[in-house]
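One chain comes next, on its own, written out as structure tokens in the form predicted on its own.
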Amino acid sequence: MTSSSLTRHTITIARGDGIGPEVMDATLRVLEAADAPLTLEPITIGLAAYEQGHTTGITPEAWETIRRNEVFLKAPITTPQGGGYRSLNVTIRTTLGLYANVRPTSAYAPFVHSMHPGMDLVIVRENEEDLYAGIEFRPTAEVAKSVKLITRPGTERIVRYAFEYARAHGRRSVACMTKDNIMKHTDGMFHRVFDEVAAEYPDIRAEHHIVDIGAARLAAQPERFDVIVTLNLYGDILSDIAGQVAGSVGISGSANIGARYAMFEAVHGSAPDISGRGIANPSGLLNAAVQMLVHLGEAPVAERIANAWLTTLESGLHTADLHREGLSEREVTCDEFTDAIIERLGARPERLREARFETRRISVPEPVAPVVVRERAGIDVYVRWDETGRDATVLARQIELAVASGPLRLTLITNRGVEVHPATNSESLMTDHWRCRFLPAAVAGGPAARITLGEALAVPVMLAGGGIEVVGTEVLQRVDGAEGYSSGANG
């Protein structure tokens, strides 16, 4: 028996849409041939569920099965075009608390063309927060807003997972990528927590990159990276860059890991344009299944499958997406490629690096919230104002008149992040959406004064009483004595 244990694992599977059923059937054939100790419970999700009226693409019965089995192997699905449909992947990740997205990416040159044959890295992406939290709204006719949500507990958990992953898999370094030179509070928090956690892992080299130059280095010198940890949006982009630089996004698998549940999937989509033609490459989902086996503690079976896949690549039998004249021996169908992998179970690659996996389960403790001192500092009030000329000085006079009887004073107005009062910027395009900051008068010439919540919330009431349309508010805080809000202009 090839399994590392006598335990059989019951997992949930979904065949998905487009090429999903083809690549799932291929993957299951390989798992069965390798004697993977799995019991399968299929569910229907995706297009069929959407068409039944389930806006998330998943039925209550499917949820019950996923929660019961805790491990989920999912083929690609199709989200219908048009409004009203939520991303199934995002829904599953956030509902099940799958906070870590793990995407190993390696080059398989010369059998899969890549300019970087030494590339072998893993991207650990925060999976629940950031702009993907989906907090968006239209406060005015001219403006749409999306909230970038970063939490300290979420950041600490994903950063610690990245370091624990590096230890468990013999990786030497963890690189953090943020844009904290611009987003000082959101990305700044991610960077600060990274530095704090990194200090607890002196055996692993830690480094930080601004994400734009980091992405350029990833594209030009991927060999310099080992494990990359980053925020949700950046991780999504960097993962696709890494996959393409390695040779093909279509062969990468992805693990979504939480404290209790885990989901494994191919990185690529459902590719309906090639569905039913028999030319799909099952490698992405098969490599996700290998990650799943490692997660279940079945490393010997995972190694047997991965090495058979590597040996098949070495043989030159390639599906249409990988086939290259001079590099490939023969172009094969999805079924032929699957048969070739099954025939090579037990074989080991001769030129590509042999697959070896650790069975140690990664465990990350729940983050402990630090003790901080918070003080209310003021309030930002967002207003819709569209008078002819959109002159900020006119708006400022109306505001100052409206709040004259209150304890807070207007200190700043911005439009699209640009300060327009008290400084003026006549060259900036003005919209109908204005941020107006109110602080205690003492702030200007002396120590910061404390204010009550009632004093802060009285400001939008007074503005409304003065005929100014309020469309949003944000109570400003000082945290441990430091301003917990942007300074104003371009903040």
Ligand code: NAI
The other form holds:
Amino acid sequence: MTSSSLTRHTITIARGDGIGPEVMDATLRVLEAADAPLTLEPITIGLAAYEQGHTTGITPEAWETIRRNEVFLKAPITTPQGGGYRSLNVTIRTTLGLYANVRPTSAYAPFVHSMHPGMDLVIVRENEEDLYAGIEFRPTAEVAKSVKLITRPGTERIVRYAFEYARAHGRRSVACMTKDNIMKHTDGMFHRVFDEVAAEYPDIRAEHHIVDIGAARLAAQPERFDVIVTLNLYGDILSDIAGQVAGSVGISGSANIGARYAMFEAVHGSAPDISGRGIANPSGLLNAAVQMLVHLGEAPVAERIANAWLTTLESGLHTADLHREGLSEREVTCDEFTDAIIERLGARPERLREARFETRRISVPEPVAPVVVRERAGIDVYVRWDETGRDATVLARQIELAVASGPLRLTLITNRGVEVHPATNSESLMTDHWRCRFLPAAVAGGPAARITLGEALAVPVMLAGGGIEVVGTEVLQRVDGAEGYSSGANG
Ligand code: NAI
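Coords for the form predicted in complex with the named molecule, given the form predicted on its own:
So here's everything in the complex, that chain up top.
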């Protein structure tokens, strides 16, 4: 590619599967015509790599190229059906530490049909933690559990990224969405860190929504949102809601950003149903490439391309997925749409809002490890117990007998998070999986005491000695004097 810029950027590209090669070729044609200062290094990933026996869909050589170039433009790939294959996207995100998933979603009404013409928001989704950490167990026949892992440094980094993004892109507010009324330690930490970081950005309005009502507001009044920052799972769901409401799931690009590496891709998949027919809409990957150019500090080229694309939408030349009688002038192929964009390089949209980007690259400092005082407070032991009647008072008697010689006492049993001992008034369904809490004798009603790790770990050993099947443990901590564990019900 020829360049008018002093800096050339070598990037990795992958043409992908299905419509991947079609939309990549279209995107590269526009980049070249716009004189984007890029040198391209292609790699093979996806079906070809899976078929060579690489279960993650990527070869070791491809990793080398990705690491060397640091910036990666990826077309969609097809994940083979059936067991034994891992999602390449999840592998790339976690291997390269791509902690932020950034999805701008706008309506392009009246040229693309949308129920919310004023909508223009960006979802910044945490990309590595939460239930996606994949820490799951089947401790008993009746129970499956997944660990929702939220870290303070991970949270601080994503929240700071959202505020820095807002500043760099002239956005005025950041909304945080959590369910901290229920998950006080995980979502509670996310919300707390959000409030702390927000205080450092007085120029940006900060607000918090409980995610259920937040999602409803996003669906009903998306115009009221600017930047949204949230946990991995909520972000996954919210970005699909936003895409659907905008009427443009197929035209959004997405950026996956880490401290060193970044990957840009369309939101959609490899669309095998229309592959090879020349009718795919290349906008998703093209918009991802625009995000990439901004990331590389090439905002002027990004603006030229984005404005040519907006002008093409205004012209009514639409690919089949966007074509609507009354809104579109003519249905065009992928190639014709691409030619139309290239012809309009240098043009500015007349009715849609002109694209303007900040050239400032977002950098987020490494989070500082928090200084806290931790004290070991007790232990929760999970046991499988399935005796007739599943009567918690019977289990409690067996347990008390087993641990009688140790310093820790049974203070609580829950089943599915519901207290069943010492309170016994629950009508809730009993399963074969019980959480049993042990605290020092003095704590049960008395002042807090700290215990040794040996004292905590002696409990499951004593239970096993008493014939009780232990299936898991969690050592309880007090953090800065407060209980670092859920109390009683909902635990
Ligand atoms: P999909 O996004 O590929 O297709 C859903 C529907 O949207 C299809 O009807 C398709 O024709 C249409 N569509 C998608 N992109 C389009 C475009 N650019 N222009 C016009 N129409 C478009 O989702 P699906 O069918 O669930 O997945 C197909 C394959 O893609 C699967 O193997 C899946 O694992 C993979 N996938 C890959 C992703 C990635 O590499 N980032 C993301 C999502 C899915």
